[in-house]
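Next up: a single chain in structure tokens, the form predicted alone.
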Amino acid sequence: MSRMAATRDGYGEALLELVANPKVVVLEADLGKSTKSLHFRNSHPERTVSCGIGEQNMLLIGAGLASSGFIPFASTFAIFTERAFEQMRNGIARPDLAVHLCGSHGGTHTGTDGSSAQSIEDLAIYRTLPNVVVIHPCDDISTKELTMQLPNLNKPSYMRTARNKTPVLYEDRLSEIKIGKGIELTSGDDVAIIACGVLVHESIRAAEILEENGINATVVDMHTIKPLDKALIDKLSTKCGAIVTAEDHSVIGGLGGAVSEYVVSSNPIPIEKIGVNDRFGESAEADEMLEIMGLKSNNIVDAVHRVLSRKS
């Protein structure tokens, strides 16, 4: 069995390594232990700003620091980043200031915290903002590597991380991880499964089940939702002729929305979307939540059969 780790741990490890860059500063909104920014704070308290339960102030402090030449990393729960949407819009995105916001505990996979804490719309709302790069990695290694690349981005970003542990995929594939570039994890000509976050792992399992039934799927980790890897989607549209998207996020506006919007204007082919179907979550264990919301590998397999029937 592969090693298990949480993506939030990769974020915390990256911040510790970014200490070497004297421009990097960290902002917290009372949740450093949960987002894992506490490691940076413990190492360099003089470069950490504790904002209390004040997400809106945190982002505007970040904007001030960015306009003064610093590289701020701000983090809280994904659901609480939404409190500061207007500050992200007007204070950061509009002037194009390189503030990097991390929303931890995103999606229904968060589990027992219940629907009030499960952000199923964060990727969609940040994707609407001009200048903002939106990232949702699937393991701790890719989270760390993508976070390490953010200081060179010179643009604002939103990254979603998760609390619960998932299988580690990228032990030996570090060089493939680049902001804005999807990663092909399996190769097949029948269908493309484009996923992000925890559903990358479910998609790989789905591809294994499909292969047993003679259907060959390309599985892509589309960790960057904006900017979307359009060249890869063009290649998959031509090669496979059918796409299934998979995400622990609303089917409205997230990865599925982004892929569908692009495909319909480039090379229209059948698409099925696996995600949260216009409803709120509930309280259950992480894996139970995937079952309840229809986000497991068997749901992805069913979506592949539907999309292939439309393809033929």
Second form
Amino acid sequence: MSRMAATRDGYGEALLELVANPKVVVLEADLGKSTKSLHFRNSHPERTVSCGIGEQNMLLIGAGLASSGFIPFASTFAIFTERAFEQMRNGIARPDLAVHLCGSHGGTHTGTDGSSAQSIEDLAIYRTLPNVVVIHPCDDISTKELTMQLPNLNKPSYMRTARNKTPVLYEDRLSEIKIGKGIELTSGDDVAIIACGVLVHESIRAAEILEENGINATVVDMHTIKPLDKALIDKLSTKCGAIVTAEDHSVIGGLGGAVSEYVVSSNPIPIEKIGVNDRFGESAEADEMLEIMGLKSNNIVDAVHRVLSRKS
Amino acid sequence: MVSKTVSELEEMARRCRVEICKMTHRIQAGHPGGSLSEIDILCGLYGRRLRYRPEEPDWNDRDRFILSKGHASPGMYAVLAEVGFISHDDLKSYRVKGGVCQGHVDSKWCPGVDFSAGSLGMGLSFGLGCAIAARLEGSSRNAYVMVGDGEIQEGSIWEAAMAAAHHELGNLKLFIDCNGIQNDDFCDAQMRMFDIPAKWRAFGWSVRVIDGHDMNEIIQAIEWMDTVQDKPCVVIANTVKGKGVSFMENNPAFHGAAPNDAQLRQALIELGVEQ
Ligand SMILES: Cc1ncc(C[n+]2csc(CCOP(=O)(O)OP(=O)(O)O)c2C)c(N)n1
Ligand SMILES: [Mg+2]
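Switch from the form predicted alone to the form predicted in complex with its partner chain and print that structure.
Full assembly next; the chain just shown is listed first.
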């Protein structure tokens, strides 16, 4: 059994290492204990700005800091970043200021807090903003590594992390992790399963089930939703001829939306999307939520059968 | 309108405190601290002032009660069970799959809940809408809103505060649960609010400051609210987060953490439950 960890812990660890860069500052909105920026605050209170429960203010404080040469990392729950969407749009993305926003507790996997806390639209909305890089990693190691790469990007970014623990995939595989580059986790010719976040693990399980039935799948961890790794999608479209996308996010506009939009105008092949089917969540344990929403490995297997039946 | 005596209300609040501890313990999640700080005021309102019909939750002329600090839902669920909107058995569904008692109060799931909360800073604006609707319909119903002291750091609260005074909404009544603690820490460490009563006065509200655990003061404040008709009014209640359970009192750790088995046993003893 592999080690289990939450992606938000990877974010917290990255901030602690980024302390070495004197320009890095951390912004909080009374959820540092949850997003894990608290470790940075505890070690470097002088470079941590408490914004109280005020997300809109936090983002524009970040914009001001970025315009003055600092590298701000702001975090709150994914859902509460959305309150400051227009600040992100007009105050950060438009002037192209490198503010790094992290939304933790993304997706329905967040669990018993219920629908008000389960963001199912964050990836979609931030993806619509020019200049903004959108990332959603699947384990703590890649979260840490991708966060460490953000300062070099010099672009605004949104990263979604998750509350609950999932298996660790990238022990000793740091060199494979690069912003904008999807990672092939298995290799197969029949279908490509392109996933992000928690659903990467469900996709790997789905691939194992499929293999027992003689279907070989390439599973991709598409941790960067924007800019999308088009070269990899081109390669997989040619090789597999069918794609299933999988995310703990609405089927509208997220990873599935991004992949579909690209494929339809490059090399149209059948695609099935696994995601939250245009409804809100509810209170239940993390794993129960994946079941309720139809996001489990068996749902991915079913989607693969559907997409294969459409393959010419 | 029911009219319980002070001692009946105090006993009701004690029973609710027991339920708050049991609910959060059962699921090992949720928010006991802010539920325990608000509960005396909720009991005062539901036991003494609010007009509602548990058998007809959507009765148009009911007073609205908006728990804007929607994480403190165990307190509200306990009261809704006391007055008959839901059953005591429903309390076991707190945060459970398919349950009436969702993690944050939700009008789609639970009868008696007027506003789906969970995102802070929204309930006061919603209350304004309810108050304006009552005025447009010529109804005498009021809109009562409860916010947290951390919650009033949200900018939207102050947009609502300004608008309520501008529109002279005498039927809008606000309670602030000033327990001095928010999620990460004490409020003074996160964002100092300085003189809270002066801020509300400056925004054009009628202001009264009370001890939010003294049932006599709570009832007097509720009656005072009825006398304010020409502008919005706010009761700033000084409270203790976790009130009634010694190890939770004034302890930021119990904002969003449940009691374990031993802690529940101790809490129940302190709350006068025979062991
Ligand atoms: C917009 C928004 N930001 C952040 C949160 C996360 N959160 C939940 S409770 C809480 C602290 C609330 O403190 P307070 O209003 O004082 O409530 P109380 O002490 O009564 O529990 C925070 C930050 C939220 N629910 N909504
Ligand atoms: Mg408080």
